[in-house]
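Here's a solo chain for you in structure tokens, the form predicted in complex with carboxymethyldethia coenzyme *A.
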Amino acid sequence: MATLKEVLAQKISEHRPRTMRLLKEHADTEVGKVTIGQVIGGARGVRCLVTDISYLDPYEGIRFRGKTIPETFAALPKYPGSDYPTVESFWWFLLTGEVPTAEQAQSVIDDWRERAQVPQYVFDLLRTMPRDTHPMTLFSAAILAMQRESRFAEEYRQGLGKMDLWQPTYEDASNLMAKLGTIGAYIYRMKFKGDTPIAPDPTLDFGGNFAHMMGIPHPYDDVARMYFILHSDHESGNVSAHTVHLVASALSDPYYALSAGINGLAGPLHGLANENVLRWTQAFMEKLGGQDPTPEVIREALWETLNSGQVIPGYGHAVLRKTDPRYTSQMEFCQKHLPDYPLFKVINMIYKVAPDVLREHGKAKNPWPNVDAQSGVIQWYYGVKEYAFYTVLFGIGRAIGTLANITWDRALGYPIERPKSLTTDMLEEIAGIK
């Protein structure tokens, strides 16, 4: 059988005359027009970046590989037993496109395992850490503490050329992804949980392991599974992906651009706001002081956020119209798991008042809730109550998908990012009104 780095030379060498097709012969057709407000707006909308590992409709959602989240859960190879794919079979589906058999998916388990021991100056690194740092801070710390272990900065060192360094690329990613379940668990027991570490289980998958090492039963094993495969990609313009690919642009090395991207992650516009979700949730249900939650109670609250100058955590989105699909598969998930539990009640009576508000309110352009809005909803039932943790779940989710990125960025020559600044003075003039 071919291993993953096999299949996955194929399918470079297949791509390469494809983008070089389009350099060559049609670097000169527009994609479309910048606007000024374009420009000052965070460049919300230009089209200026490419990837094929997953594409945002504004209405649909995402897809993974042309796959949506329903499609992509039924077509991986799953874990015995389990009702989620393994996340091995689903890099295996990020970095090619194909769906593994489950023998190929075992190919990558093994080969993690393999990967998958962290180095001890790691461990000590985080016990020297104030325990009250931010476990974003402790996660990022960790993964740029192991920068020395790259291959690619050594390889790049010793001279190897351009379109080979895909292939350290993809060690580090694999080496990197191997250890992030067992970095983020050991932060989670540390910091909260009496520093009672749980060493790994080498038998079991990444989900499996992880959820093992965190000390919490089955089914959290799926819920992990599911939880790091909805969080792994949504295109290339988010902040966190974007990270990634920029600071791998510039040659450096899979450790830094991860680490980068954790940092951008780590933002309460972007990945914080699943801890914030809980934050406001868990304020309001005080102040109720044991009282049911209404609607009319819920939508104050909501008015109350707004007023003060605070975005309502967990809705709106700079892409997406429409309710976001990992929204919707983390709700069935609660459906089928906890549909009495009254948090779950509380977040599903949001999801009624909120987009109302929020259309009253008359700023957000999307209404509907995101990712974040429901996937503490389920960490909380399975007893992962410090919401400060939540983000290091999105991103351990999020290195999957950029991390396949970052491998195809090497494959294909994407040169140092660079886009061009212009002075206030310059817009005044396109403008006209100077």
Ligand code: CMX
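Given the form predicted in complex with carboxymethyldethia coenzyme *A above, what does the protein look like in the form predicted alone?
Here you get just the chain by itself.
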């Protein structure tokens, strides 16, 4: 049986001529025009990045290698006794575009097991940092500390050719993925559970082992598998994914790049959004004063929120024009495992009422919920009630997609990213108002 790296090498050799032909024969073909609003507004909607790993369709949501979320969950091999695919099978799928067999998925589980040992100095570093340090700071620091282990940095120094740099990128990415669950769970147990880390269980897959190290029984292992896959990638333009791509384009190794992306994910406009949604929802429940969350009660409370000048957190998305399929996947999990949980009942009723209220309000371009409207509820139900840790969970998942992407960036020899800037005077001249 061919290994993942061997299959990936074959895929790369087949793909490179496509990229080279586009550059050689069609480099001057226009893709689109850029407006002043896009130049000033954060380059939103500017088509200037390439990834074959995921695509965000406004009406179908995220597609991983061409498959929707339900199609992805249905196609990939599941861990025995689990309702969800293994993270390892998903890693194979993102890198190659092929659905792995159960045997191929197991080969990645075995490979990560051999790479999983976290250096002791990482734990020593975490323990020297003040205990009130934010979990994302701890997580980013742990990743950056391991940079000394980088195969990419070593082989680049030795003069490895540009088109072969994908191989040490793959090695670094695999080494990081194998360790991130252990690091995340260690931070959680050290900071929030009385400094009681739980040793890894090498017989388990990534999701099962993470749940074990968190100290949370089944079906939290399925929560982990689902959560990490759902949060893995969202095209290349979001802050965390783009940051990893940007830093890696300078041929900084994956440790530098992923740590930078985690720092971007920590922003309140990005990865911290799920924390803000849960805080708002719990405050919302307090205002209900124990009332049954009927449509009438929820509608009145939502209008009170909007009329006070506040927004409804977790609703709206820059690209999506329907309910985020990541929200739907988590909602289906809740309907199966915690249908009578009061917090979920409120969230579910908001989902039924809020879109009509927002459409009537008239200011929301997209009145549908995004992934953040649901994800915190599941974590809270299973006892992970420390808001600050939620983004670490997001970061573990986001690493899957970003590390797969930069492996392909190096495989196709993409150059350093360097867009051109304009002055305000230039923009005023272009607009004819100078």
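Just so it is clear, the model here is predicted, and its values are computed rather than measured. Residue numbers count along the first chain shown, from 1. Just so we're on the same page, rigid core means the largest C-alpha set that superposes within 1.5 Å between forms.
- After superposing the rigid core, the Cα of residue 220 is displaced by less than 2 Å between these two forms.
- With the core held fixed between these two forms, residue 281 has its Cα displaced by at least 2 Å.
- Residue displacement note: residue 130 has its CA displaced by under 2 Å between these two forms (rigid core superposed).
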